[in-house]
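Here's a solo chain for you in structure tokens, the form predicted alone.
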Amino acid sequence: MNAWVDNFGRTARKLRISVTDRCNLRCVYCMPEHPVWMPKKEILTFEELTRIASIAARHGVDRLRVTGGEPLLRKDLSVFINMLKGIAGIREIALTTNGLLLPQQARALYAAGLDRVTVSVDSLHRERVLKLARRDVRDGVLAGIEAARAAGFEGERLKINVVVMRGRNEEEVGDITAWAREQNLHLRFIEFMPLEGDKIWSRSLLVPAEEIISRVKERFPLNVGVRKPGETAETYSFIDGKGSIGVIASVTQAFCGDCDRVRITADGGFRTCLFAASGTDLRGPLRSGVSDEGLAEYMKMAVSRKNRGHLVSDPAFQRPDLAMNAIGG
């Protein structure tokens, strides 16, 4: 095995599977209110999805996360949770959703061999759910998340995603904080990043890490933080010892030095980070016949390109030519 490391000595580890662009939300801080949709015809296959995920794994990648949009939208999602699963040397299947149709597939995707279940909850009142997702789905986005419950995505196994806006939610961060812990979930609270589709981004609307965690100890004391190398969340249990959340500084403490992970939009873009400009095209290659050590080529050359950094704090960062809906979280 030849693992794929960059110029900067980083190895990816962890591969980030988009299986749609699509979503039945249109959040503020992840998509535009009226979005244009990949054509059908250039979505990748399962079977061409599940071809790369093979590939990467035999070049050190041990870890997937499969993304949208709403993953949970693309038909028979299970059936590629259970062919990921065969993929030999992945030791982890997470999938990150809305929530919202948990109630229809939690129990196949646990059943299929899913490990981990993140959903987002930005807010728990109804009128800023509204606002912020465009949709009034609070009740069926907490129904989604008793539903992985129910099938078996306990403790560590379920995750909870708020991100943070100045104007919209940061007032609940408390409440959530709150609420999480009488739930027994583990929360993370993420930086709102230029990764919109209506490009209303601005450091006026960013919440930083460090106000986040201020809030939180005005109602919990915690302990001091701890990020594990490659992770993004930097955690802080509580002194209580009930639990405890983490935090996600992408913005105002970038943890580029350690990242590990590469992406694939559903449409066949192989991505070194969220935030690069554009990506390398697979699906090209991949649809031509190439072969997989071809392939294996193609994102070896595009890591050994990946950037020390993604500059956002920098007055000559680009923003990437998609959203977030299109990119995969």
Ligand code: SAM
Given for the second form:
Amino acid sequence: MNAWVDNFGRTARKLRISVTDRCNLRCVYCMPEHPVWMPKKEILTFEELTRIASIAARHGVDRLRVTGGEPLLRKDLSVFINMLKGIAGIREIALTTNGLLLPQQARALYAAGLDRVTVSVDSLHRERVLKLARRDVRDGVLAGIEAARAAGFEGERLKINVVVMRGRNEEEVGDITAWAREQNLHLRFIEFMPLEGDKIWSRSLLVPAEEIISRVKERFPLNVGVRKPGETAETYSFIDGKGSIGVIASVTQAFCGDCDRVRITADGGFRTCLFAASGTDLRGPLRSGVSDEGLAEYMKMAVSRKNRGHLVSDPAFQRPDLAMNAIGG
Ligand code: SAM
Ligand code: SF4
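Would you generate the structure of this protein in the form predicted in complex with the ligand, following the form predicted alone above?
In what comes next, the whole complex appears, and the chain from above leads the way.
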């Protein structure tokens, strides 16, 4: 097995698979109200995506995350999870979702072998959710979390993502933490990254990890944070032993040095960084009969060209050609 290693010695171990750019929400930090969707005929089939994942698994990738857009909008997603489950060498399959469709799908996903679910919850207040997601979905998201639990996603198998934005939900960091502790849920706070379709990002809308942590500490004392190599979140356990929170400081404390992630967009763009300006097209070669070895070579070459790190804090930073929903968060 020839692992894909970049010029800075980092090995690709995790593949994020975006199955669609479409979504039933319009989170302001992610996509515009009126997006231009990828043409349906350009979206890779489950067979095409499984083929890419299998090749990646033969070259050292052992963890998959299915995302989007909203992955549960893709018909029969559990069938796809089951296809991925059959790939030799894959140790874990996770899903990131806004949770709205979990009541209908959580059981099938569990039965298909999905290992972990992450649900995005940015506020517990109806009005705030409406402003952030531009849809009135607070209750639907919470029902999704309940459905995930009822289906068997409990403890380490269920996580909550919270994007923190200045003036939108930073006041709620303490309350969301209190709720998660009561519910025995592991939270991960995420810094707002400049990947949104509306191009509203500015430093003034970013709530730095340091501030998020001090807001949590005002209510719940924390031990010193620890970040395991390859993990995006720094984890802080509560001093009283009642669980932990994670903080993903993608902007203020970038963790590019040990990044082991690569991604495939729903239309077959292979990306070695969330902030990469563009992707390597695999759809063209896939649909013109390329061999597995040929596809592997495209991915290997892309990994070898992976940048040392993102340049968000550099004045010369240029946004990727796609918004977050189309890259796959
Ligand atoms: N629709 C699903 C969801 O919302 O969980 C999966 C796709 S979404 C793009 C994946 C994750 O990226 C979510 O947790 C979302 O909150 C996060 N996200 C989206 N845009 C972001 C941004 N500009 N900065 C930081 N996180 C972002
Ligand atoms: Fe949809 Fe997720 Fe983006 Fe919100 S963050 S608009 S739920 S893809």
